[in-house]
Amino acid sequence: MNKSDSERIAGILSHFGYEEITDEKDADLLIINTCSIRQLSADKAYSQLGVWGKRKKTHPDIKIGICGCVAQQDKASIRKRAPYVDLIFGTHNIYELPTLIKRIENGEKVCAITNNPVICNQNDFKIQRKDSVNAWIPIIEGCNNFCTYCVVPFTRGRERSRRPEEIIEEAKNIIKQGFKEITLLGQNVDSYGKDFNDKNITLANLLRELNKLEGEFRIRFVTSYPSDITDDLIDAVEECSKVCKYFHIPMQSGNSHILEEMNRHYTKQQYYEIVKKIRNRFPDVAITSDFIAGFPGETEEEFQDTLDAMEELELDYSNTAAYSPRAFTKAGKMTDKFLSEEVKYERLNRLNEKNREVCLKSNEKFVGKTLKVLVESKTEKDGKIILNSRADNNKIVHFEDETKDVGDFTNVKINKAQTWCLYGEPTV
């Protein structure tokens, strides 16, 4: 979502004369787009602002801006911490940027944070997408779940879906530009359409409409909330030839008591049933997840349930993190239950080791199989051309081939598995 926001910001800036450059030392305007999902991300953002602040002492004409979730969350306190910042804007008002830029160009220091999202047709603004095969389309933003560890509802607001016709129009433009993979984005992507008074507007039906578009391309969607994955959505994935057989479904913990403490609206058993249902429909599907180590009050036995779940579910990959207290959240106030940093990171290390074991086991199942892949990039190594690609089920595949190029689809027979990727050779 942040990458997509940055592409939209770059596109808006290009409308009134700004051009992206590669060396920040030559910049007239510096903007950092931030994430506050964990404290480390926020700390990195402030560290970068500090570097820019020192540069501004010798180059006072430089304009500095901060946006995204840290800006939305910290608001005016940023000015106290970094008084040299010229522009602060949040997640809700990216499309006010033309007016905000004019104000700072006139010498004003601007803090423009609103809790009321600025609604507009995003197709009215140019999107400066990176040259690649992948393109992102936000279809829903915000979250209504209020997980006790998560700041997203406070920084991104409540769920807001885009009109399907607007999304379809953006997808058509993406296909015309030559992109080969479209990823539909949302904090809870399978909640798409619930805020409309129209039962026909769902993620499943949106996938069906996008699947009808002409051209050779494929579609992904992230991130799914477990209890929002409907039978109709699974049916749509099966029906639509262009939709990837891949689900990213954050579990967060393998213990039902911790899930309840997290305010996740499912139990361990319910999550297992969802995964079983998906695997029964798609033999080669990839299911990835997210897990938190060291949630407040988590016992060693409850953490062991998470390790067991990762293995029993045969997950293909998981994003992992130690619990990070966030402002405004319920868990952030459970200070009497906080675990020590030593315990959290010792558990994270074990979680990562289990992740490596499970990923390798998952990849080994594909040795001998043929996967259709999309070439995303290529490198030269020891005089050989190595193509770096991704399969329908999100597996990374490397192979040698001088006849294929970035953006090509091809079939590759897998002959070697490593922890994070597969190796193979092209087939006829």
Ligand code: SAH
Given for the second form:
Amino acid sequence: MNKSDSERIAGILSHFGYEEITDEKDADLLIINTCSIRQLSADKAYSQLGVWGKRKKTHPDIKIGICGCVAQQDKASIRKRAPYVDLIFGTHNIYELPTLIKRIENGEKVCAITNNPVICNQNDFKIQRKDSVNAWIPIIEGCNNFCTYCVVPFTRGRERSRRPEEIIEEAKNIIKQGFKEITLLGQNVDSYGKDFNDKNITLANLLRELNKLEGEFRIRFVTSYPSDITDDLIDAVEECSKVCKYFHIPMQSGNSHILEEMNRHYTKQQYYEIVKKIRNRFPDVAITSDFIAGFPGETEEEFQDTLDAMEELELDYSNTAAYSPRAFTKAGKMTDKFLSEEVKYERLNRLNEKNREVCLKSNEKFVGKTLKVLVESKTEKDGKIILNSRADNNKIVHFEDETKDVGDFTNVKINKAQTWCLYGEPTV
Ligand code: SAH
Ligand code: SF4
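Can you return the structure of this protein in the form predicted in complex with S-adenosyl-L-homocysteine (SAH) rather than the form predicted alone?
Zooming out: every chain and molecule, the one shown earlier first.
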């Protein structure tokens, strides 16, 4: 989501004559787009600001900006830590950037943070996409779920869906420009359309509409909230040939009591049933997840359930993190239940070890199978050109084929599996 926001910010800046440079020493304007999902990412943002602040002492004309979730969370108090900052703008203020930029160019110090997002047609603004093959389209912003550990509802606000017509128009433009993959983005994409009071506006129907667009391209969507995945969505994924058979469904914990403490609206059993339903429908599907180690009060037995879930569900890949207390959140206030850093990181290490084991096992299941892949980039190794591609189910596949290039779809027969990727050869 942040990367997508950055592409939108870069697009607006280019409209003002700003050009992206490769060496930040040449910059007139430096903006850091921040994430506050864990303390580590917020700390990194402040340390980067510190580096730029030092630079401003010898180059007083440079302008420094901070945006994203840390800006939304810390607001004007950022000035106390970093008085040299010229521009602070929140997650809801990106589309006000045209006026904000003019103000800082006139020497003003600006802090623009609101809790009420301006709803606008995002297609009125230019986007400077980083990639030439994959393009992101945010379809819903914000979150209403209030998981007890998570700061997102406080930094990104309540759920707001974009109009389907606007999304379809953006998708048409993307395809016209030659992109081969569209990823629909949202904190909880399954909630798409619920704020419109129109039962026909759903993620499933949006997929059906996008699937009708002409051209050779494929569609992904992230992130799905486990208990919000409807049968209609699963039907739509099956019906739509352009939609990838891939689901990212964060489980967070394999223990029902911890899930309740996290305010996740499903039990371990319900999550297992969802995975089973999806695996029964799509034989080569990949299911990935997120897990948190060391949630406040988590016992060793409860953590063990998480390790077991990863293994029993044969998850294809999981993002893992040690619990990090966040401002405003319920869990952040459970200080008497906090586990020591030592316990959290020891559990995280075991979780990562299990993840590697399970990923390798799941990759090995694809040896001997043929997967349809999209070439995303190429690298040279020992005088050979290696094509780096991604299968429909999101697995990374490396192979050699002189007849193919970045942006091509092709079939690859898998002949080797490693923990994080597959190797194969073109089929004839
Ligand atoms: N909307 C998605 C997740 C978005 S946040 C969902 O509901 O699943 C991305 C991931 O960051 C989460 O899945 C969670 O695993 C992790 N995360 C969020 N808050 C965290 C915290 N306080 N400490 C550690 N990890 C956290
Ligand atoms: Fe955070 Fe939960 Fe919303 Fe995901 S669903 S963004 S974890 S509050």
